[in-house]
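In the form predicted alone, a lone chain appears below as structure tokens.
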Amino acid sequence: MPITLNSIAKQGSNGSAMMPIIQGVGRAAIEISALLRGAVFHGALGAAGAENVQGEQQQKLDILSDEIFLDEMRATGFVCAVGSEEQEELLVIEEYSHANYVVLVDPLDGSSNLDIDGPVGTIFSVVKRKTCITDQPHVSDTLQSGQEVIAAGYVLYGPSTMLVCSVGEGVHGYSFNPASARFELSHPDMRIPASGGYYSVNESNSEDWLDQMGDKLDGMKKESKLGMRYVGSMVADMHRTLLKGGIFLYPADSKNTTGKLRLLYEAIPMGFLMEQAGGKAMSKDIAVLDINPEALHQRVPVYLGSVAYVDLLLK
């Protein structure tokens, strides 16, 4: 019998509590995947005519994916609030405001790829609330370091739809099987290769990078002999890095002096997965999972990959 998402219940001390939430992520992923496949026929491609809290142009599919994800988290009955990259404030699920868990999500990572039919994804993490269950969930419930993350993962919408997740007991990949209409284990115990692979970065911005990162990357390239691959969707680039090895980086630059990627929605979930897969996750001179968040939409520089290459880059 194929192994399904139900197997998460048997993974470590948090698996049974996380299984319903990750199953909810799976349901959202199936809906979003169907939405993406039919978007061109339903006028769902293109800009929505509004900006998100970061001042970025929202795509219609950003908004629709956000709505789908919130609905599926509500349907679990275990989530009291959702923090979304697409929403300025924490979204409290009133009917389950007494529930124990808060989910943080980038509902459609890489949406600039949509108009060229490129790969996109969803990134999520789960923390246990800090406020009393008799109180209203508060933004402070989200401001927890990666050391407090209970579960994290991503969905890649590519030739197949794949859900990669961890509840703190390794990283496992589940591919959606259209024949059975469910996610089935396809990539057990994912481990990043210690050597080989690619470096992944938008190198056209290198002249604007801070912290001498352009020179550091040049030095790493000469010593490591890594090739370059870059998709422009963190999910797709990270998925390749996990499977093939190498390093993914998004340095701070003169325009984004504190970094571009969001700590809660991108850096921490991906850093959690990278460490669970045997890799390293850094933000300049501090481990990503050791950063204490100060704001819901805080940004940081990110360096994720095989231990040797992260160390070589940041030495």
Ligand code: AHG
The other form holds:
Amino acid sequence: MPITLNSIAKQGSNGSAMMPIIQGVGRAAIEISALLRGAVFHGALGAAGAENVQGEQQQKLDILSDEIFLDEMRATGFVCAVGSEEQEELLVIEEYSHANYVVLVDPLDGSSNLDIDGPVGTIFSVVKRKTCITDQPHVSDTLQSGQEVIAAGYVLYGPSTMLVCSVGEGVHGYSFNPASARFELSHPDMRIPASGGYYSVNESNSEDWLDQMGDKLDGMKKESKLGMRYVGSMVADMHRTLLKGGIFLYPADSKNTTGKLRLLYEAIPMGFLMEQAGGKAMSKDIAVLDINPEALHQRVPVYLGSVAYVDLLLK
Ligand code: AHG
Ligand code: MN
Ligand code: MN
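Moving from the form predicted alone, what structure would you give for the form predicted together with this ligand?
Okay, now the whole complex, with that chain kicking things off.
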């Protein structure tokens, strides 16, 4: 008998509370993956003509994926609000504004890969609200460090669709089986290899990197002799790093002086997974999970991967 997402209920002390939300992520993933496969036939590729709060061009698929994800979070009945890359403000789910959990999401990550049929993803994390359940959820409910995260994960839309998640008891990968139309456990207890793998970074920015990152990376490359891979889709680059080992980084540069990747729905969920898988996630000299967030769309530098390579880079 294949093991399905229902198995999350038995994982750790938060599994049963998180199962309905992760099942909701699974339903959203199936819909988003169908949307992506059909996009070319339905005129759904290309820019939507609007900019998101980051000042970045929104793709039509960014907006559609965001709607799907929000609908599925609403359908769980356990989520009072969603903080999304595609929404400037916290989105309160009015029907369930008394519910306990807040979800942070990057509905479609790596959207520059859409036009070339490259891999993209969805990234999420779940925290318990701080406000009283009789009050309206507030953006302050999202501003919790990675130490407060109860569950996090990503979906990779590649040759197959995979949901990789953790409720604080290891990282487990579920692959969508088209024959059963379910996610089935395919990668139990994922652990990042201690050595080997690749370094992964947009090296075209190296002239503009801050924090002596050019010199540091050169040093790490010389000592580690790692090969190099870069997709430009954080989910795909993280997934490879988790499976093969190595390091993924997006340093601050003179254009993005605080970094490019978003703390709450990119860095923290991936940092949580990386630590759960035995790796390390740093942001300059502080662990990603120790940063106290100040804003919903805050950006931070990110270095994550096998402990030895992260230490070698930052020594
Ligand atoms: P998004 O598509 O959600 O805006 O995220 C894109 C991010 C991330 O997926 C990736 O690691 C990074 O941007 C790539 O940036 P560059 O194109 O600057 O390398
Ligand atoms: Mn992203
Ligand atoms: Mn995105």
